[in-house]
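So this first bit is one chain, no partners, the form predicted on its own, shown in structure tokens.
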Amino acid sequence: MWVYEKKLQYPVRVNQCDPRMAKFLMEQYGGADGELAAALRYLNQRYTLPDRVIGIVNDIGTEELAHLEMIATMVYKLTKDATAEQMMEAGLGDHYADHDKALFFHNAAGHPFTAEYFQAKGDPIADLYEDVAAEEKARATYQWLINMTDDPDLQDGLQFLREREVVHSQRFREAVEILKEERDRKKFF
């Protein structure tokens, strides 16, 4: 069951129209290590995980949808007042020709989102290690995005998202340890 609150998980503010930065943020919207891929990965993997860790993965997958909403809001705010010329100058001419300023799931290079971005192996420990790697890649990407803007308000939202990736990585590592302990426990019959 989901309860939707009509507010973002963390406030999103931007200082000015900046389609160039919006283009880069699209990596976290529709890219391989972005929020959509993470949410779908975790919400799919949860079905074959042991009961002891399903809640962790489900909670994180749900939170990733909130992060996707934050990224969408950032991209929208950075492009809503842009002219067609500004969109083209920012490298978003192809996007503008196809979608105007509407959001579309693709990465910063313009490649459409694909389910090939994530895996579900069926081995709980293997899947959780992939999840750790996904969170660490997202954390790194957020740091690079923070480095690419001088907008302190945008940096604030990106720093929040970066820190949540750290927390998620830690939670997935905890889940791995729970499963390793369970696997290594002596079994008596």
Second form
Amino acid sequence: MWVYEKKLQYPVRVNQCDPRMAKFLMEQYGGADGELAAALRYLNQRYTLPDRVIGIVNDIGTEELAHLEMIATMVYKLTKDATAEQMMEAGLGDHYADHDKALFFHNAAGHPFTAEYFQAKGDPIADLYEDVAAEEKARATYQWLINMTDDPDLQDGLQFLREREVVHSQRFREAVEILKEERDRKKFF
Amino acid sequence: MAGRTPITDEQKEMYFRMMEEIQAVDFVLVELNLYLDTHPDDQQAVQQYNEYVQRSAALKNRFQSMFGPLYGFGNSYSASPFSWKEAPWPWQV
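Could you please show the structure of the form predicted in complex with the partner chain, as a counterpart to the form predicted on its own just displayed?
Full complex below, order starting with the chain above.
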């Protein structure tokens, strides 16, 4: 069970209608290293992880849902006042033809979301290393997105999300060390 | 619990100010929660966590009395008629 909070984790402000930037941001909505893939990856892996690391994976998975909502809010705000013509000019004509201004889980290039973006290996070390890599890839994507906009308000929200990837990566690395330590300790029984 | 959609500029300013206070305090709680997941024996962090639980609850009580429930499913009280719709959805503000 999850409890919905009627608030964003961090304020999302945008300065102008910018469907072109919205198109790029969709990479973090329905892309391989995006927030949906992150949330689903962790919340799916947690069932078969050792007790000692379930908490951190569960909680980071939950925070990813909050990030998904922030990205969705950015995309929504950047497109809500756009005309059909502006959507077409921004490269979102294909999206508009199928969805109008509704959000859809696809990446910046329009590829629909797929569960093949992430794995659950049943091996805690393999899963956690994938999680570290996922955070680092998402961090890089946020940097590329920050580089593509000059809207300081949008940059602020994206910088917050980039920093969260850094923290998550570090927490997952600690989880790996906790498991290695437990494994090595057991050898001496 | 009354609660109403922020309409005037003054109400909107109050909404954003109080919301940001909640976001700041709750961010501390997210950070401490994740940290404590991997460092459960840090007593000082646990104490700080519990202090911020209290601060968050106080801020949310005040916010909800002005703008309506932040939570559904029984985690906030409701005015009559059901006031869950009163506070705006986060992507609308």
